[in-house]
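In structure tokens, one chain follows: the form predicted alone.
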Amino acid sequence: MMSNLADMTNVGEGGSPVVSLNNVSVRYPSGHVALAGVSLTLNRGEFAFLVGPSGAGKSSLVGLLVRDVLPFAGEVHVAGYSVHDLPASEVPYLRRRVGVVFQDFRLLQRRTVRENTAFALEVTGAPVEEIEVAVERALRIVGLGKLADRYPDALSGGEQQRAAIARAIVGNPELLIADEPTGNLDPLISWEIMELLGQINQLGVTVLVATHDSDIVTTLRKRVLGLEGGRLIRDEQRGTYHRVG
């Protein structure tokens, strides 16, 4: 499985940027500077890993991309939106274009897999017919069609993460952010989840994975964005988890 994953190539590199950060800094009310002068772009269809030690600024960067965090300075553009000066009323429209997957799944325990997946579109007021088609497509992509009527507590950890991914992609996002998506999974299931993210990337979705899993990053040899002390210290194509040399 690992060799197949390593052979995957990025789709659509060189296209218009889905993410663009220009000299971005984040400073919290406590005075802590979480990001300092970060500039980067992610093109349509790219796959990149975001790495760095705890406290490096990864969570702040992810928060910027969905406007959970606002920059102290600089410009943030995501999926055509100027996030740094986006009115609060337009935030839901941004978040329709960005899917997010977390380490702890964050599924609604009293809703089935199908209902969890549909919920992401229901809150936007999408038509019922559109929701049904989109949900079936998302469940087919993640391989959960036969488990669609189960509740989260009847699923394995890997199945719960697949359900979370279905919910994240049901709206056909331009950007999929996976924040430590394998942190609660055993190694074999972790590779299956990474393979799924690779398949979604091959559909043209830009994928950004924040992770501490050095084996996955080093084996896949994708683009690696390395943060340390709030600064982007490296941006390498076909990079490894640790700086070489």
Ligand SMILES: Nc1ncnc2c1ncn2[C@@H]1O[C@H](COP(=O)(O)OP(=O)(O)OP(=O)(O)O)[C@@H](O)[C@H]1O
Given for the second form:
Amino acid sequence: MMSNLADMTNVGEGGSPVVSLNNVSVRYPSGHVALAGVSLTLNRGEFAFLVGPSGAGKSSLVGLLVRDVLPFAGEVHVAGYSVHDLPASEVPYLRRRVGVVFQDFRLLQRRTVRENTAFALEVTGAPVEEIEVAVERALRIVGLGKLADRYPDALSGGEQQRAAIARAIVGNPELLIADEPTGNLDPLISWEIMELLGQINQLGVTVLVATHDSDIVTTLRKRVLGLEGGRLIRDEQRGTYHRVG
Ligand SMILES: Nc1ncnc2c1ncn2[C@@H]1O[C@H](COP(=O)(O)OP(=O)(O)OP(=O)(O)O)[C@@H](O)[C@H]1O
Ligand SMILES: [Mg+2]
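With the form predicted alone in hand, show me what the form predicted in complex with this ligand looks like.
Every component of the complex follows; first up is the chain already shown.
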């Protein structure tokens, strides 16, 4: 049941932050500096929005957390891994602890919702029975139990995002990152997806959401991390989308 996710997520809790960036800079091969001297901490169970204008560095920060992007300077710790000097052979282990969803869903089109969800665990070599239980639980959490045998092209955008979220949480991640998860969805469905992310957070998963959805951010009054020109210019509890004053 749902409580399993929280129970399992809390195993090994030691009070250390789930995410910790210490003076991190990202510089692309082009020479562009996408992040400059960013330091922040996300503790277990937190929910935070990451906001800022286009090009501010939000996706670069998301990429850092799963080692898609390497820091030019500074330290990145995620789910107990030292990401900045993680050997390539250990990157898959880091990625099992972190679920990610994107604006464009990125589902495998030739696999059903259930198969998309299972695939994330199959590649880890988990036992079949374990995969079945975890997949059904993840599909139940996102509310796709009845649509599990559909292919992505037979789903609405909101349903596809739910499927992507099921895939992201099926392995009981410590951290769920969403990079503009509602960028392709209408306002009502955007709210439903954001509520789902909130429910998953309530199950004990730390959640970071990069978004341009000013309505949602300002209404929910969660922690807001504000990036601008690669710098962290705001870190507010119960923040709004735009800086106040
Ligand atoms: N692979 C890359 N090579 C060179 N520059 C890059 C690369 N990826 C991103 N950038 C640059 O880094 C800066 C930050 O980009 P990033 O995608 O992190 O911004 P963002 O805040 O996610 O923007 P958006 O809201 O449009 O998604 C931008 O100026 C972008 O052009
Ligand atoms: Mg982006």
